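This document opens with one chain alone, in structure tokens, the form predicted alone.
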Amino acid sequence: MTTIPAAVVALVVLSAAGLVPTVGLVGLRWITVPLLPLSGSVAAAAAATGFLALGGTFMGWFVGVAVTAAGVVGVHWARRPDRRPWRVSRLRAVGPGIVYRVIGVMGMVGIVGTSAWSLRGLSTATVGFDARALWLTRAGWFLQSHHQLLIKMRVPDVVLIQSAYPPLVSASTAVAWSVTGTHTMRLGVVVVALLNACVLIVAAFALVEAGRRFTLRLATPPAVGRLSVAPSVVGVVAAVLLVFVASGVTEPFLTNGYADPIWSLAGVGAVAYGLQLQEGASDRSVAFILILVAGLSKNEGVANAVPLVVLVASRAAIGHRRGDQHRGWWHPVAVGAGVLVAVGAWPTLMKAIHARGATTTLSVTSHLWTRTTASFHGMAPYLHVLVLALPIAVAGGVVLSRVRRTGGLGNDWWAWAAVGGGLVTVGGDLVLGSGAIAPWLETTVHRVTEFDALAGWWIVAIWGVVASGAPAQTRRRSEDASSSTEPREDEPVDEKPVDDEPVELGPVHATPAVGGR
């Protein structure tokens, strides 16, 4: 089988994987598809570390927790038959709703083709020298016996200390590799990066999900007449440019194998679905899948993971006292916690069975001023863009904070916590690491902090969302003022206003996530 077609049959495999628990918990959205093998892909980690740890054969694992998740949702849908997605009941398209599914469709047209424009260096058949040396060639180790797994896994004499990095990306590799006979690097390669692709689509689209939401709500009485779509084409816009942006960060690591753009996009969604939208249960799963991926992919991942988890479940669990659902402030924070306990099998499991590059060395005292000084002057070039991002966060926090929560968009603060924990766990790793600390810089930084630029990107992208919609919203509150005003005292005072009939927006959350509020 040539490298197209069995890339596509990769593909279809994981997507068969996680499709019944993606729909289970996001429910029927635009960006479920692109979803789906990513969700397979963590079924695939999930697959590896259940072999390594307990035996049997990798497909049979990856076959095996595939069913269970999907038994699971099942058994879900039987006991609630309101959760089912295609028995939640749809919004008619009427008013606002045309447009809101009409913003989506160009939306995700633009995505899907920038994305795919974004993959033009798989013209080249190029695999990194990180991709070849560890992703790739883990990917083998999985498709043997257990024994000889392990004996890999652990022998010191190989040169390749960074075998005990997450599965994930060799764990994909080796489904594609076993499903259609084809071994080669190159069908790794564009697995991986179809794997970015999807998602980069999800990360992009989140910005197409705040323009169209923020829509809705400023098309709300009495300003439903006047609708006023800035909000979602400038979410379009921004969506497509953030694409191209992403690509020329990630270049030319998104097509040639390594694993650090797969992590770096996951947390950027994490932080748009999980800290800047609205929050929901749909939502704030699309985060944790994302969360997931990043966690199981590499290193980095694993420590960017923990304080991501943290911030999102903190949000949900703060909506959920504040809100009317004070019983359920606990369902997000053990969901988090079991996502952290998924994310940190694997390492645990690395320090169990003594894997090579499992423990780490940290740098003498004498010479922490020294690294951090050099880790400094090292990461600052590639993040530049937060030099823009935070003058604009501070003006936008002052003069917009009220059209941004007309809009129903999280506090700025989320993201940048976000930003300065990806600082902190990547920062701290140069500085107490004890790898020669100029060589490493030389080879690593402009990977680690993909992350962290990409979010500064998008932190300025979504405010230019929300500067779109403050004309709607100065013309919504003089409308809202001019119909409060006091009636004569001749005319009559209905006793119920004329507006009281509700207006069908629609379905921002039409589809209930299972364990969702």
Contents of the next structure:
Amino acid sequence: MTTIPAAVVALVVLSAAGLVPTVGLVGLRWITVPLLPLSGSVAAAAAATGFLALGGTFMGWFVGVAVTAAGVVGVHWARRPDRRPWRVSRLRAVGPGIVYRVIGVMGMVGIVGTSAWSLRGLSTATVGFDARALWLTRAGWFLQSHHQLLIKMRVPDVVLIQSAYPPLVSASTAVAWSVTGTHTMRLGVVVVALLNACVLIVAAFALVEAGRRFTLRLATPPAVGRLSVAPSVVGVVAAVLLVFVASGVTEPFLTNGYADPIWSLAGVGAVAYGLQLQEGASDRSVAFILILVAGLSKNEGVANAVPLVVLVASRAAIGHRRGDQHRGWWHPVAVGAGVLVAVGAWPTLMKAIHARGATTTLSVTSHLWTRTTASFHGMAPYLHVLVLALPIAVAGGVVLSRVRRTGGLGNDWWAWAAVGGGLVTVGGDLVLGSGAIAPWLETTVHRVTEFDALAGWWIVAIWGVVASGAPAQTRRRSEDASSSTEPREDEPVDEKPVDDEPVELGPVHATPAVGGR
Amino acid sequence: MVVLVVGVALAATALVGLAVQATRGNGVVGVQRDAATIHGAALDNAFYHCVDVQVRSLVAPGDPVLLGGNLSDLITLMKSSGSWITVADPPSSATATVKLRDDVTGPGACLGTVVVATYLHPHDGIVLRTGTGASLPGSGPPPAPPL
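Could the form predicted together with its partner chain be given as well, to go with the form predicted alone?
Next comes the full complex, and the chain you just saw is listed first.
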């Protein structure tokens, strides 16, 4: 089978594995489609972990994980008929209207189109150094016997200490190779690039969601008129631009089989859905799926996944405590704990089997200051966006907080906390690690800072969406002042979380709540 | 009024910043299609394919082998054939030791490198065989792709 049909088959198989759990968790939304292969890749990573831990065959585990996940969701649907996704068809009858959907279609078409254009680097058959030496080579290990896999993970002769890195990229490639019989590096590169594109589409679409939800809130009362459409338009434009920006930040690794883009982009998506959009079960599920993708892709992804889980679960729990659903505050905390267990399974297994490269030596040495300054100067050139994002965030936070709350968007301090968490974990690894700092920085710093750079651009973009609502907000306030004494919707007093149904109608459910957190 | 002015200014600043960086990003992606990148990728693929074919001419996927040589050669062997080769453990179970020989001139080499396998034959003692089936003219390893 040639590469293109093989890649299509691989994506279909991964999507099939992710179909039921994704629909069960997220519902029937636009972003469910690109999330399907990502959930399938999480299943593949879980299969790799189970195979390495207990034996059997990798594909047996993959099918088993997918069937088990589907079965759990099926039982849930049987016990809770109100959670079945086909309820959506009834709810759509009271949906938010044609403009809302048209904006969604425009946004998705624009994002998919620019993402496809950004993959044109695939026309050059590049296989990255680490991709050929590790990420794709290890895919073949998962298709060998359990005994041989253990040997390759352990024996020092194989020289690759990075083989202890999380398995998602290799496992997804192994699925592709197994179901198509096409064991080529080229297929691996293409499948990984398509997964990168899927996570990029999901992350960018959060801007479209933010814009159109903002418009929906501004559209009542109708006196605001056409100005209310501005956040939607800016959301679509910013999302399309963000795709180009992300492609530039992550190339050439977006299309040469590296694992850095997928965890970085997934981290940004988790920030978007878990920390910036209106909190609710569906958006939070998107965030947790993306955190799993990040945490199962690379050690730096693990390091970033931990603060992300804590932040997303904390925000949701705080929302519950503030709102009228006090009893459910522990639900997101429990889910977050489960995500941490899933992310931690692979590193724990690496130590248990004494895998080569499983131990990370961190120490406070006499060179601490030297390593700190070297790390700072190494990372700084890739984080210029923060020079733009910081003043925008400060100005927006001082002047536009009320506008942001009207739009139902979370405080960007949550996103900054995620950026800080990423910098601390990655920077701390560089400072406290035992490897020679200069070559370490030279060969990795441009890749391990991708998350923070992309999150910085996300913050710039989301403030663009928020700021575009200022004219409508100003008009609305003047209308309100002259014509009504009723409480305005943007007053930050009615803050309650929305344990929304996993359906596309997030904004409809979100409308009563104000995302001031 | 302050909200309106700051809002418009902030939206414009954000979109202009994104647009400038998007333009740069689009240019970065475009570099992946220039002639030097295409040539480097083709040479890289041809080299590792050549080494892989030579390894396959010497050992089968199920044969337990040892990988020998310096660090650079070990990495080259892992990159070319590491996904399917069977590593012997314990080492005494190996049917052959696979190495690279560099700086080889003439036909039959992959950019000056050939694969050699050492077998311990019960009657003939140590037998050395050289990989066949593919060659790539030129010298030196291919240019390293970006790390």
